[in-house]
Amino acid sequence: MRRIVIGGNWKMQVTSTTEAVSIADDIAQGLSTLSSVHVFIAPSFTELYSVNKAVKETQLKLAGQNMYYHEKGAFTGQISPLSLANLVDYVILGHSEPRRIFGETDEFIRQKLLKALEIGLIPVLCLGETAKEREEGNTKAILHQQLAGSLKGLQIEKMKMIILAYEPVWAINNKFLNPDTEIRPATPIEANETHTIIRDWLKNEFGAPVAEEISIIYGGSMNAQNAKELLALDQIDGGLIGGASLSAEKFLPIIRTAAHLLENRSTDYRWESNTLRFDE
């Protein structure tokens, strides 16, 4: 069975060490009975050391929000993967904000992904199309392009270590990414379709056994209210959460939903007239 992974990407939303440690501690305490789900949070780089100390003996893991692919050198402002590996288990790569705002290319992301695997970090590789790309019918082409460019030349055994995160750009609450687009989460049908596109590509490139082992999580305005419909789908193996990960009160219900659905996977929902229905 694939890993169920719930990650919290704090971006630049928490800038106080005291606040970061407090939130992380609350989340960690709430995980004591939820061991079936793999959970990480990604604080700002400046908060990682303190949060690492606070959650070291708990089930809560940490992630870096990005990294560079050189281990050391004259690269002002970059984060060494070696420094990161001392503090975290995961690293988020290819998020839409670095891709679309700061111009990161698939090849640049591939270099970082290879380095992350080399030093033992678990890459969370993000993929996703803009509203315009979707409206023009290019969702599949964009996802294939990002997958091929970011995973080019990767060995099959390394693929099993990677987590993929489908994050439609139009579902991310960021005015620089979406100045004129209504922000909304993907519907269950949209999410199921795109996750199927990604898994089918993996089957073609790496074979069905490998494709079925890789966790593909959904990101983009997931919260406690819509988590059940999204996480219940067989193709969705967790979530990469933004705003709803900034407090234990909002984050833990999503994790509890994932844990419950993991215990009852594929047994309590059905499609009816293109709508997801749950059996109580």
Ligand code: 13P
Second form
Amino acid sequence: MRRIVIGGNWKMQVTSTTEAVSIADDIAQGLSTLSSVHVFIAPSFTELYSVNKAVKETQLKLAGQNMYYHEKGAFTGQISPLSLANLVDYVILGHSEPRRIFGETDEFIRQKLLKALEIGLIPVLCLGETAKEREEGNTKAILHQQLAGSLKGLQIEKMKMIILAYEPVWAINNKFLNPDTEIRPATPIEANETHTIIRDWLKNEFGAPVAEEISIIYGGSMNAQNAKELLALDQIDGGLIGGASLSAEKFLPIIRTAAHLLENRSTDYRWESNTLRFDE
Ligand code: 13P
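Now the other one: the form predicted in complex with 1,3-dihydroxyacetonephosphate, given that the block above is the form predicted alone.
Full complex below, order starting with the chain above.
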């Protein structure tokens, strides 16, 4: 089902439980009138238990930042999908940080994706090219490679569960990923082009009706200012936000923008509860 999704990826930025719970509480309170948008945050694994307790009865959902594909066993340092499923609804997979810093491959990501689907977690599959790959004219090839590597041959019913996140590496506010290039958000034209490449690949692989049902969200230096023009595009169904998700003050305006812009679209979002409008 195509949804409007705004996710907050906290990465390794919030290292105290008290702080994590306090930010999550603030975000959850601000959401009480915003049910047209599906919102999640992904705190560190060590904060998930406490944050889960704090937001359980609210509309704010949680995501794991990654997971392993075996359920149990001698895998030092890994997170079991079963442990995660007790605490979260979503799991971020294939993010450029584990891909490009820790060497995760498409096949490794595919295994995790299959496991996430098997146990009922919603995968948020991230894709994106580096500045060099873009400069060399390889954006489409890289996206196709990442899509095929993790999704080719997937059953249509499973495909419909997945959220895709286009995150150009060069736009992610991360100096380790981008040591030599200026970090900037994608322009609406760039984002529209790549989202269209992704949706066209989905059409070819799974057919147009399925492709139209899949949410493709954008990530990379998104904030309250640039969210307005990015989320105004029909091809962008939400955002995956790093830095600007670390406080309610920065995160809620993005969610508000999403709610305002997207509810007026012709796309059938078929949200489960469509009762509200956001009060400024
Ligand atoms: P920033 O919003 O900090 O650039 O991070 C984007 C991201 O990687 C979200 O997953």
